[in-house]
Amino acid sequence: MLSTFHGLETVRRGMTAQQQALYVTGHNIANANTPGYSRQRVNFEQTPPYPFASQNRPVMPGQMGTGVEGGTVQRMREEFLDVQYRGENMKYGYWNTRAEALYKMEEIMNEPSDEGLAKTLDRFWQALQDLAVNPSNSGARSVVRQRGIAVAETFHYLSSSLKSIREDLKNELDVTVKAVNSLARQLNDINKQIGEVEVHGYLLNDLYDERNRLLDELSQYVNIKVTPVPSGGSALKIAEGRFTVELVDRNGTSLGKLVDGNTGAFNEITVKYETTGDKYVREIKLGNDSLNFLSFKENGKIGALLHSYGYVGGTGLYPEMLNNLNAMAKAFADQFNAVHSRGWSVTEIKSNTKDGKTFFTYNPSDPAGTLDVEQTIKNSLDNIAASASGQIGDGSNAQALAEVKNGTMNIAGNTTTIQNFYESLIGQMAVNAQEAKRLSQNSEVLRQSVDERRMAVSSVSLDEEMMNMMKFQHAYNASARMITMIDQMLDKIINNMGIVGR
């Protein structure tokens, strides 16, 4: 037989459950603008009906419901969208970083423009044409000297600027690796906290959110794969467990564990550089395991920085450009010097002694960075060899010097003219930059699209929360009204029954 106060207990549970739901609704509203927060809900569960199935159960026509209770407080999250978002975030991290590196390179090369190397070389060739017409004119000689110095200084500027940006890329790579290691350490710490509490049957919604936020941030640096590991003990079925985070290449092949959810350990990424020469990246390791550089192709921000800075046995955007610039400066100077040394300068004509002076000097280890006009030419304009015949009025060697522009030469293994080689360099850079920019924009659009779908599930909608608030409030009020009604029933029984005839 049911207790007289059975109804009171049923509605009391209803009021408690609705009150709990209102508190969760208030928590959602309070965190409407909190980054990384996922809205939460109370999973209502019916309490066990009365009577229980047993031999001594009271005889009743069926079971009577006993009310409701708040089972768990669960956050709203779609894991599939998280995986999609991190994949697009990784692509965006790679292409956006590569696009930025190429954008800086384009700014340095500054082509086409009136200040670029191509225009500076054109002015130099034109000055030589003018000298060929007026070989004895000191003004024409001065222009050749000054424009020769301008060519050398432009090579210096390009070389030093590219080296400077390359050094920045190295620093950025180091900072990014430190960020990845810091995130791995934080994820491991959160894993431990979750594992220690979940076994007691709790859900750690705030820590789940923080872990997802860290994973989202990590995904822009490297490609990751996340595998949940159950906490065991009395953990709920909807508990998320600890996470094992693996580093994977673009095909999804594992490169090693960054965070191990089973052992509670994590591995750090280390980058080692050559100590001499161009100081390429010599080795990149995860824990004690060396990783293949090609594994980082199209693989997050670290991959873009690695392939922009350059690594041993491979290439990099900036080393390639520097090497090509050096090859171009060397071939240009050698070819120009060869023609210049065959001619006669005014000084040689006057002394009737041919010494075959060169026009440019450079250090073979760094031609573009050290290219300069011979000091003797800087000291005296008479040391420019404009004559081929040994006559002061002859400008045919200056004409031959101007024709170096159209002469074929071997540059970096290619038989080409200096102008064609430089145009191919600029053209390839432009194609690379355009591709990186396009793919960066595409991945950004996809990332935003997935994020919007994810937010539609996880973010707090104030309209929806207001609706929930009214829904739970009315349910709470209805339960309170039910208590009033039961109170009236009990009052009738207790105070008004058996008073006939008084």
Contents of the next structure:
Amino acid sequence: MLSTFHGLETVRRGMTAQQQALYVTGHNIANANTPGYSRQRVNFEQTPPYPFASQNRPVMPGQMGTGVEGGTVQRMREEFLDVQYRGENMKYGYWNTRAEALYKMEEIMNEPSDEGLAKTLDRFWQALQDLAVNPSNSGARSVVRQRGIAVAETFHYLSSSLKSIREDLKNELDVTVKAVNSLARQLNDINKQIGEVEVHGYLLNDLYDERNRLLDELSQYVNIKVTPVPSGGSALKIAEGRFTVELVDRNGTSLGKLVDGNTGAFNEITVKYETTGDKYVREIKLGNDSLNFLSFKENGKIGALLHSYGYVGGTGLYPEMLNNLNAMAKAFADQFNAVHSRGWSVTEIKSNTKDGKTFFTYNPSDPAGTLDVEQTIKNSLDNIAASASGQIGDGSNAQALAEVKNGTMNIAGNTTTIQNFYESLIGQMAVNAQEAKRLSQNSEVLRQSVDERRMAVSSVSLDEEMMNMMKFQHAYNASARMITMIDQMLDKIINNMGIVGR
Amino acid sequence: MRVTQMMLANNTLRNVSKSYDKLGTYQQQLATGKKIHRPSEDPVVAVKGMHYRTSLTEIEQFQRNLSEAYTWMENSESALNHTTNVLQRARELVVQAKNGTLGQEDRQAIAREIEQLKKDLVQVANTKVAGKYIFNGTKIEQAPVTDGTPPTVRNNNDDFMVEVAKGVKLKINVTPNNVFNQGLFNTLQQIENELANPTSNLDNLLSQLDGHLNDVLAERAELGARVNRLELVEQRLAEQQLIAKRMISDNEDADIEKIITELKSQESVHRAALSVGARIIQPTLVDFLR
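Return the form predicted together with its partner chain of this protein as a structure block, the form predicted on its own having already been given.
Once more the chain from above appears, this time first in line as the rest of the complex follows.
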């Protein structure tokens, strides 16, 4: 037998549930522009029907519904898309950082232009040709000296600029590592909170969103793999649990745990540098484990910085360019000096003794950075050896010096001309930069398309919320109307019945 | 697929900024007139560009060397022309002197003229161009002939070489010994002496003089041939310069018409992107439900 107020109770539940849904709608609208927010939905559930199916049930035909209640408030999210997004974000982090490093390198090398090293060498070569034609002209000699200094200074400029960018890369690497460690700490904290509350049957939508946001951010720095660990207790089925975050290489092989969902611990990444020489990265560790440098290949921003800055036993974009410039400066200076010391300078002709002076000096530990024109030549133009025969009017040694630029020599193990070697350096850099730029753009497009799909699931549509608002409001109103109806019904029974003949 | 306001806003922003990026590229290309402004935009163009620029610099330098070569050769040629004239005059005088009707005073006069011609040749041998003695091999700072009786020749016979094309060196001086050797001055001196004190040796001296004249003519012919060669090289360099410049232009220069067309169409895309953004973002259901 149904109770008198059964209907009232049913519609009251209806009102409460619709009200709850309206509040969630309000929450969605309010967060329509919050980054990382996933729209939420109230899972309406029917309350148990009357009568219960039990032994002592009252006998009546069928069951009667008793209304609705607002069940769990669930986030709308497609986790598979998160995994995809992070994969692309990781690639974007790598290629974008690499592209930036190469972008700066291109700016320093400044080729092809009228100010680059190639042009400086061309001008030096021209000055030597002029000297070859006018060997006794001190004007021609002075131009050779000045342009020789210009060549040396251009090498310095390239070397020191590359070094300072490399130093910037080091700082960036340190900052990035700090960011990763901070993210690991925050993720671990969120894990803890989630683990403590989920066991009581709650869903922590805001914390889930926050955790996702942190994981998205982390994924641009390193490649990560996320595995959920259920919280246990009375945790709901749709509860997300704690997350174990592993560092993986680009093939998905685990390198170690950054955040451990089981133990509630997290590990920090540490980077150690050599203290001498080129100050390469000596070691990169996750917690107490040393990581292989190669596993950072194409692996997030840290990988790109590591491979741009350079590490022990491997190479990096900047050290490679510096080494090549050094090899080039050294080979050029050596070859030039050899030819120069074979010739006769005016001083040597006058004193009729050959002292075989060189033209360039450099410190073997850093040829490009220390290349300079000999002090003796800076002191007197008469020390430039333009003559091969010992006659002042003979310019054939200047001629031979001019040919050094086009002569084959051994540079860093390659038999090549200085011109071709430098062209190949620039070509290699250009191809690298082009590749990095292209892949950075590709991964950005892919990341964006995944993000788009993710937003299609998770982001708030104001139209949709508006529709829901109408829907819930009407249901709320109708429930209220139902109360009025029941009120009239009861009024009939209570106030208008049994008064026959009154 | 659900499309939400945030997606629309993000897409609009992305499209507009991409469009700006393209406009920026066109602006750069138009402002500089170059297809690329960093190697990564086209590595092949960049490396080729470096190569062509160097080639052009080289060609221009060779052209500069060439003008130096011309200076030497033209001056040498005019000096040799003068030398021929002088020697021919000397020959006329000797032939005249052989005439038995001449008296001693006439001979003396001829001897004085021969002396002057000799001195003139010393000056020619010591021709200086831009401060350099062009008839002394590579010893350009020293005069090859010292005036005297007879003048003494101490010339250097090294070749003065100038590179006029990649790996091509050309001798730009005249070997002085072929023209202004001690023999020539000795002959002239002997003629002068003979005229002052005749020993009827003039026939022999005349044939010596003819020998020297021939030497000078031979050297002139050789010089002429070299000037021809120089002219050929000059033509070739001019062609190469043209080709190098065209290659640089083909390789690096922006096609202005094409870029302006692309700029205009990109501009309309940009306007469309902006106006679509403005239209699409504004109204939601909220605006229509009152």
